[in-house]
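Have a look below at one chain only, the form predicted alone, in structure tokens format.
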Amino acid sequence: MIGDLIWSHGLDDYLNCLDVSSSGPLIVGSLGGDAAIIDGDTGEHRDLQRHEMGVLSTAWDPSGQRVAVGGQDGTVRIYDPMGGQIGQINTDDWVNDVAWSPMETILAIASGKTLTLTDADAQVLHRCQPRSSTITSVAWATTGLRVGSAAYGGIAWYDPETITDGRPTREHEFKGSALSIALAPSGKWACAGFQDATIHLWKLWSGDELSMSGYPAKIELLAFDPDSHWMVSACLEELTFWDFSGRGPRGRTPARGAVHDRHVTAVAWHRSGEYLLSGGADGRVVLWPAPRRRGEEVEPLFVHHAGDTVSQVAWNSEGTALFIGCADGRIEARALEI
């Protein structure tokens, strides 16, 4: 069950970003513009420089030694775990997403229509040619050899080692506006959720395509479990679990879970892949077991009432506690008993 409160901290507005490093600290940011690095065990925090008009994106590097914070002011700052600023990148538009390469310390920045790649010290390596529309999400292949940017028309992939003219190495085209990217940890699949209520899949790197439709609204949340067996998608108040084992989800009936009274706002898999957290606009945080089989109705293990719209959920690095971010700017750490 979701247990006792360990600590809590408050930001000045809607808690928009929450990311946990491999070594334990959290980075959090609000739409009001404040950001902080928080010790995951004690709740002690270090305030960072404000981003006027709001923090839109945050990400720790794989080592937990650097964190990037991007805002609507077009600025990305890189900090060490103590809050010391390492460098700053200025862009011409608000920063929708940031993501570190899993193998090398390269930072991908989506600002407006442009993808920018920098090194760990904020030195610009490449500014890619602008996409035809705003980039909504970026994600790295598990090898670290390619980075993808999602925008209207599909996903464009770039190879940092061979970029010469800022053009993509490969494009997975699809008519519609891509809102999110999820890459399977196995490196086999790339998935995107679209504004037109579809999920589009590509096999990496054959390019074989598959679409899943029939959803009643746009798809903004996708997440693979650590074993790449299940991918969860959230649409309104329902979760759908697609089986990606073996040949993938084609022709397979997904498992489903529906407990939230309003739309799901956040999802996070446990490091074991045995549990999933979901947060909703109804103020609930739900602990789910991973599905046992395709087509089943998944029943929750526990429901916690956070008291306000839940904007973010995450596990601590050990998987023994969880973090809950809310629309009122509150961030809580709670014990977990499973």
Given for the second form:
Amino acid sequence: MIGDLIWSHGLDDYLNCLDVSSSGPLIVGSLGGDAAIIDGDTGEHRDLQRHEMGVLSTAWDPSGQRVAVGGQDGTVRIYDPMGGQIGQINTDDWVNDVAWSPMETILAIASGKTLTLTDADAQVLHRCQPRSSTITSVAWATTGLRVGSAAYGGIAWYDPETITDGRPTREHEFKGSALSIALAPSGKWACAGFQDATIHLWKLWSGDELSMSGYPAKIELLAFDPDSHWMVSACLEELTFWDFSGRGPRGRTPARGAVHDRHVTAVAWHRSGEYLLSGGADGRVVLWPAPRRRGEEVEPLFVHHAGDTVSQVAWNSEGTALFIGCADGRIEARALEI
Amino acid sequence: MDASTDDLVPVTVLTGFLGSGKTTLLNYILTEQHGKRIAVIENEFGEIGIDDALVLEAEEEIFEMNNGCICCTVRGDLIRILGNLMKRKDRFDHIVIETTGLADPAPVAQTFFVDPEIAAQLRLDAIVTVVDAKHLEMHLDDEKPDDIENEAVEQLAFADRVVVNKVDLVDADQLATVHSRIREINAYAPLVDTTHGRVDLDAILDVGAFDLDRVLADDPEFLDPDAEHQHDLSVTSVGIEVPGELDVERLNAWLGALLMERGVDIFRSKGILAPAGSEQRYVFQGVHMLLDGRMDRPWGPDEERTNKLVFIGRNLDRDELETSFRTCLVS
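The form predicted together with its partner chain, contrasted with the form predicted alone above:
Shown next: the complete complex, the earlier chain at its head.
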């Protein structure tokens, strides 16, 4: 069950970003502009420089040595875990997403229509050619050799090692506005959620592709479990779990999770892949088991009421506690018994 | 769009050519609405600065929706900006979207139909088009290649309110001509004459033009079908009034086919209908192929069951529309 409050902290406005480092601390950012690094165990916090008009994206590198924070003001700052600033990149547009390569050597920054690649100290390596529309999301292939950007028209992939004129190495085209991107940790699949109520997926790098439609609205949340078995997608109040084991989801009926009564705003898989957290505009934080079989109606293990719209959910690095971010800027750490 | 909810933040879309006085009007609104929290979203740097408001700049980004409807385009930049704006604690009393001088208003309006997050928190109040009395005729007569719409015509066709600015620069005859030129295109949007963008704000703000409760509430005087057009126009308004009750199945088929086949050409549509077997009126309004409709208040005890429809669009044939609509009547 979701238990006692361990600590809480408040930012000035809507808790827009919350990411947990593999070594323990959290990075949080609000749409008001506050940003802070918080000790996951004690709640002790270090405030970072504000981003006027809001923080839009945050990411820890895989070993937890550096964290990137991007804002609507067009800047990205890289910090060490103590909050010491390592570098800054200035762009002209909203920084919608930031993502570290698995080898931690490259930071991919999506600002406006442009993908910029920098080294770990914020020195620009490449500015890719602008895409025809705004990049909403970026993700690295598990090999770390290729990074994908989602925008209207699908995913454009870039290979930092061989990039020369800033053109994509490969393009996965699909007509529609891609809002989110998710790569299976197995490296076998890339998925994108679209404004047109569709998920499109590509089997990497075979050219095989597949659309999953029939959703009632746009798809902004997609997340693979660590085993690349289930991919959860959220659309309005409902979660859908697609079975990606073996040959993948083609022709398979997904499992469903319907407990929220307003739209789902956040999802996070447990490191074991056995549990999922979801948060919603209804103020609920729901603890789910991974589906047992395809097509089932998944029953929640526990429902917690946060008292305000939930904007973010995350697990601590050991998977023994959880963090809840709310629309009023509050962050709570709560104990977990499973 | 559930327009009955009062806690939805109203959004005014301000269109008009560069130099028409859009920004002057916007500054006047902000000054007069002093004390209200207003957010302005603009797609181009205006000639004049904007004071006293949160101003967000955005680059116009139009997406075609992948739903088989070629005229269904939305504004991706607005989805992002409005989405973030509405998440913040800071609540706004009103949002004004100022489009570029050459913008097509359809994608802006359609964004409010298509995105559930936006529809849940905001309501499109009205499209307000500002024109310059001295230069309007020149813009309307500007010859465009066949496949390109004259933007001035388009902005008038979409308008719920037309602000005729700089009337001090024309004489009474010229103003009358300007009015009739506007009326030929859009017969239903109230006209507001002004100089220096000073208008009675009640005439343009919180007018509920997309509110189903207020569809055709102004009880428009339907155009005389025989009224002569002075100009060879492809974009016109057609109002139809047909008494009687409608066969719902035939009506659905008729409306569905009309919007499917002619949706590209029909910019705006509105109607109050009398379905057979129902004590309530049915109201609808639409932008191109996207339609929003529901059952409305009951008919009054002595109220005649009648159907009123308004279309504004390209190459509309009144006789054909009326004749085909009459086939929906219960015989």
